[in-house]
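Given as structure tokens, the chain that follows is alone and in the form predicted on its own.
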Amino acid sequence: MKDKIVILILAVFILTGITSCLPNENNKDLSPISKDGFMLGTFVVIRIYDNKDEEILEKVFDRLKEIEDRMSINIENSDVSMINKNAGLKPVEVHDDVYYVIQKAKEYAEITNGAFEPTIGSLVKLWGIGTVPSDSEINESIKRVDYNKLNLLDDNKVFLEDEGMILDLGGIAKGYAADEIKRILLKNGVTSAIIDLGGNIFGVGSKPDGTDWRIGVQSPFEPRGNHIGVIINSDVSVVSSGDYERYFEENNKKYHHIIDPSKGYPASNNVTGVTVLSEKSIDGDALSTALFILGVEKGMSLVEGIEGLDVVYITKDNKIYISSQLEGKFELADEELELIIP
């Protein structure tokens, strides 16, 4: 659950910054209800500013809780877990969520011929020591990364083929966890919110006074709390990934955190961060680190072929590409920066 860099700590300034000051013509308490807490592996806010019902929050946690339950690696007992301590040798039943999940995990796996990967879990072990580990260690991980070999079999069952493969769902989880908020808080009568899923952002609806969401996207050149643009928008997921939250180094030598599946090694590109902007969180995850690992070429032209999906790459050469749909939704905020619209 902790493969998305924490991004857009800004945008949750402006957003509440922006709603807490609209004027209040029929002396409406314009702030929100929050809760906040640690799950899914990264600090959680939920922020609803219309129907301001306590209960639909505890709903909120009690489901996000139940997805960790069964999604994360790092419980033992998780569906996925299992999975994976019964690699090579038998299925697993799962739940029907987990199994949507990893149906939509493979699916992107498919689309977007392995950037994103489900199975990546042996690599993301090996450079989670906070080393570089030896070619001869990233060769034999490599070995037991195929999102081929993820079977899923009739009656929710799921099955790795090779023992030793490692399923790992963060790179997808926290999108549909972000997701079952929505559902949950429509289903409740709230139609203004925030999600916040660790820098996993999804404006629900529109602000309170009827706007856009307006979600700044943090520079990777400067400190946290600075922004290249602002996407102005509602009903919206941003999910961003990016090379320079998490990393190491080693040898004078940066090494990130986006290890790109084909090569045992982090990705190495021009490419500095990507936001994903999407109708579903789901998908936003999934693709804003294979588009990546893709690079702005590859990734723009699969961008373009999916209906409801936008993106904004930076680039290390200080670029802004942002996909087509996404022009005049998009301000740029830093003009040292130049913005292409391929």
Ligand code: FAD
The other form holds:
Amino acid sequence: MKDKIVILILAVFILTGITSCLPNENNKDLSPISKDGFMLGTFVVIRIYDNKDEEILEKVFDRLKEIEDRMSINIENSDVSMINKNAGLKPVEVHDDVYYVIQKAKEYAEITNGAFEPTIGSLVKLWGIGTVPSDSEINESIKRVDYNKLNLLDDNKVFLEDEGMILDLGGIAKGYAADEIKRILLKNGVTSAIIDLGGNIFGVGSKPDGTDWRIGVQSPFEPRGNHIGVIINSDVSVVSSGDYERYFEENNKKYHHIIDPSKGYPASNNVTGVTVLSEKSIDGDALSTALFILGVEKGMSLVEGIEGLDVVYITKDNKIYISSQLEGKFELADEELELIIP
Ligand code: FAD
Ligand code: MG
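Can I have the other form now, the form predicted together with this ligand, not the form predicted on its own?
In what comes next, the whole complex appears, and the chain from above leads the way.
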């Protein structure tokens, strides 16, 4: 019976990407309180291991709902939808948090030389139909993609210069949401928690016994819950982007959801997954999307030049590249893969 319970608990953790925080036989109190739900277009789970107050979980989900209502492109009157409706017409005043995320998005567009592209919306919409668009459709859409035409004005006003431009915060807003959840948890005295926003993990503090979290990195080659390796660290955001979860197939070719803004096509290089470790999840989220597009060489050199960032790249030829600072904090879980540390 005990075995069965352990297997069940293991399965639950593996399903959500956490390989650790296994129950301690001597102290049943180490089990968390948790809440899950479908938010931001993904399955969200929050686990709190100390200061177990259900009200904190409620506060977290209320904040998530607020973020979704303001930043979703799918909600009719969200701030982002209002910016899009008024593209080419007039600036729109947005909430402080929306302004902050857009500011960050633009900053990352600049840092990554446009690989991260917050005005990617028209291309995302085109590819979202689920069939390969024609060249002329792509050429038309790509004209409406340019972060230089995303203007951040005084008094929280945001303006897209051309009609038909579409702001899309899908590559960054989940990161912001994770940071916000962490802030709420800390403010409420929580020092040990796991935030899981559809595989984007934040290990808040450390495990309840004071040791590092063990956070699994999803394998692009196997179904959800299988890991290529484990990150061993405390107080860390672990965000992944890949070509293996959101895609459609046409003529035996996969078309995924991360678009290379310079080509108008899903990014196509030898990368299949990338995981970014950072202190703030908003940075990890924007960068995971951009690093996927930039590829191993350019991506690695970008990461090595920014303090406090680490990366795990998984390539289609079964190689794992990790940034130098990650040595000792990453455990390979699949012996068929080759680990490369620069
Ligand atoms: P990431 O790599 O982090 O981001 C990929 C996403 O970023 C793409 O899906 C696209 O939106 C955008 N993107 C693509 N190329 C680029 C680029 N070059 N630069 C910048 N961004 C790019 N999904 C639904 O299906 N239904 C919903 O109702 C829904 N609501 C959402 C509401 C909010 C507030 C947010 C933030 C997301 C929502 N989503 C929804 C989107 C869903 O959760 C996405 O899958 C998610 O945001 C993408 O994150 P990721 O971790 O899969 O990949
Ligand atoms: Mg991202």
